[in-house]
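For reference, the chain that follows is the form predicted on its own, supplied as structure tokens.
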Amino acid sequence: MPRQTMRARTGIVDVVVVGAGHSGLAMSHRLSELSIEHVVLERGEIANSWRRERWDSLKLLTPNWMSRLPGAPYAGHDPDGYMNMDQVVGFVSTYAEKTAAPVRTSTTVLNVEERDGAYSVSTDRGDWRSRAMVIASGACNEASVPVCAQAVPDRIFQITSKDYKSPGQLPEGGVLVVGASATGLQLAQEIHSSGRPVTLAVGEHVRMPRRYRGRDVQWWMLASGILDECIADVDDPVRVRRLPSPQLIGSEDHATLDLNALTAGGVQLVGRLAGIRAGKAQFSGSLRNVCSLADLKMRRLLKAFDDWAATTGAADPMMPAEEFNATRIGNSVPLGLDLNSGEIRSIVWATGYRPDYSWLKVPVVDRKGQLQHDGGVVAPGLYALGLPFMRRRKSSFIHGAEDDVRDLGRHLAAYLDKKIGVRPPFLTANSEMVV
């Protein structure tokens, strides 16, 4: 049955997509394939977050061969390298041009409401109305900083990983980096290399080697099926969606960046920042246990790789199984640090990010500011993309958009058909279509 479109006047389309990053553009490509009229609204430029909200030296944590979008496989000459930010921006921008995505840049969405079965979208450059909507604005719109940051003495310079660009922004002297995900480790290493003493506050983290048995760890994650794991198959979806990014770095020498690499270079480790009182930072005494748990989980992951390789026969041309040293923790780990002593001049908050849905006036956001959804289906006619473990473990990866837009695009098309009397299928978290 042909799908009706809303072309009566400017500003009325079948679908509004918010965000012209890789997820929004992938959905735009899928909608074009389905001949669904749509517009992509972007507050800044195409790939704006990659352009404006990353530090200068950042590279992707995934090898180049994984940087692909629907209809656009990686076509460069360095498949095992890691894209820097300029290369990511170029890749995404070229994709927008090749797919002729209908992007409206410099258009900030101010308000979205559901009215009479459609969505009213107000922007600083006019209003839109659509029968369906896709939220592809990302999960890293704002830095997540603990409340205790308000107790930091005024003399200490504070900056978040979202605003950090390079060590030159920091005053000379000691730096406390809070957070031990990929971001925290990379910033700690870069800042320490600039000649500044660094103390790293370590909480829960995910440890991984960069390479295992001669292959990138992301190859193992993809080939063994871990990245394709569906959210429905996970015991605790809320927890896995909040896990920190694995301790990885993209570098020419394919080096492993973990806590051992940092301490070997002179970085001081302390436990999780528990609070700041009277100018003194207080750290948890559980550092040794936290690191032991991360080591245990890494060993389990590598054992799963080994078992998969042995079962499938993939191990034949590979290097033998490897073992990695346990995380080394000194005999005496400080439980406190006087921020008034002059030893610490800066604090870098690498404590994660959160989305910004302040513009979304539809009751689909929980009290913690997180979007409530079932595999990317938020509400009738309302969808999300690019969120951590949204449908699959790879949902937030660039290449993860391919499967997600296929599933959600099909569900969205069926929803639009429902408007003219066709009952849409139900989309399960296992990607099955049930009519």
Second form
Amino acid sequence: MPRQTMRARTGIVDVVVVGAGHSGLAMSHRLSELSIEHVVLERGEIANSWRRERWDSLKLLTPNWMSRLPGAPYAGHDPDGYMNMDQVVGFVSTYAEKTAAPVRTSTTVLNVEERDGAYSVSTDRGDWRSRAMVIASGACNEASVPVCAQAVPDRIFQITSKDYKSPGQLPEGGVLVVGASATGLQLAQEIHSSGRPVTLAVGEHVRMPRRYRGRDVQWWMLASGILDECIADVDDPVRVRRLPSPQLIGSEDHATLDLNALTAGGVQLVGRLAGIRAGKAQFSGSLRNVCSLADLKMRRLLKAFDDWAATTGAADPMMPAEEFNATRIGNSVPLGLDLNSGEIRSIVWATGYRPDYSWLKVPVVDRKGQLQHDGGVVAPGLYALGLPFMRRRKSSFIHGAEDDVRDLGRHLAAYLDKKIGVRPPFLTANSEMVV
Amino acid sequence: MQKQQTTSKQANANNGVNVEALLGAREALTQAPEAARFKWRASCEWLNGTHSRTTVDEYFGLGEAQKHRNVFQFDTDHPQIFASEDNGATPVELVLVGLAGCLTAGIAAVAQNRNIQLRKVKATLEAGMDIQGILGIDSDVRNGFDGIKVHYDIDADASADDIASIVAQSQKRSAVFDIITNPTDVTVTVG
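Structure of the form predicted together with its partner chain, given the form predicted on its own:
Full complex below, order starting with the chain above.
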């Protein structure tokens, strides 16, 4: 650990940043630029979740050229590839070193309270008091598993996507994968390839081709402005913040991973897991509709790309518009599965994540366990980072941290200068804050 | 990217749905989740044979007792080929009535919200059923439908994809679609 990382001592500091992932480190860099004294508290190591809470084969869903942090563009030789987890950990750790971030590792925040306009932070390695605080502990602290998991018979091995590493953890035999986001599809494909027949329970999902008209779909998302879309411009902020990750995989051949690819390989699709009763899993009869919703939305997205390309002239050197087959659903979709028959030996829950704010004793968490915030401004002097669509669609992306820490860093600096009152400011359409 | 793009930019589609009121209710009920808890009620009296009459009148919602403008009654019976008198639709046909009514109402509301003028909406429904189930001939055959097919003919000033998208969104938001496609806990008591 560089010497500088130890410069802050337990005690009083202007800002405490919780979490030394890419968001927390980007904010630390911004605060250093603004000469604001701060400390970054990290329960484990730098980039801890990337190190310990991801499966072995995972690669980023964004191409390397997009992986940038403030002052640190991608510098490798494979701009169109996708980083594996070791590479992400290397990228984030190098960033922490280069920026000399004042990180306290192996320091778990146990309790945060607001007292007399400042924050009291207790950790297992001493206490801090700060005028402002940044929550950069991520949105994926706990696996979110439906209540019906409790009704799964004991003989079935269960694991969440947070603990899953590779198919070898699972017993031989059939596997029910629940969830059809990027996670569910990637695990379904890898587990099925390991010789364990997979049944995939599919609810609402987001379908996207990996490449479109010769370009990575993330290029289109960025170039056409979709990733920069501001939360203030969205009709239904609650819905967009809850969208599952698009069905994508980062692989060397830039392959598209969709439900058609899985069924072609022999994966059985069923509807959303609706419940488990007397050892029987029950699946919703809505499979056809969730698939046609996803197909229609994908077509609208690609049409929006085409329209953008035609308007801006970007289309000229490009391959023509492409069409993709509708999601194929068999004539007869099983509505139930007897979990005691021996056909299914394990269940993999790829049903999403939720943040853990049990340590945050400030009344800013709603009844669904989500942080209430206005574009990342939570309360006077209290900020969030890295949450889905927090300020912009890209807020939860690595490259999304740059704009968010610039905006929130400015706001935080003004707060410390007492230029901002108690009420959090509101976002306007151009994402500038009204102070 | 999720915003609707209609082929025609009509300013004022009118499908007879008060979307502003619905959106207002959604806003209000987000703030007051208790008021969103409804109880739907029906009472049924046996008349004779397989013929019954079900009455729908009161329900509970927005925190208080509510009443329909009129009392509605529905006779159900079995057809003559089941040696009954056919005094009303079969109960399973009323399930189709519920599904069609719910999806079609949803289509009107979604189209209104997307500012798409509907000219004609017609649904045809067909549900398959192997009555070996209800007759107890084969225990592997379920009592209920083995599938439901709903077909919509829609005339509206919108592209085929936009119309398909309205129908898909209506299914996504439909109570009866959910009731049919997902299990529901049913408690029956006597006393």
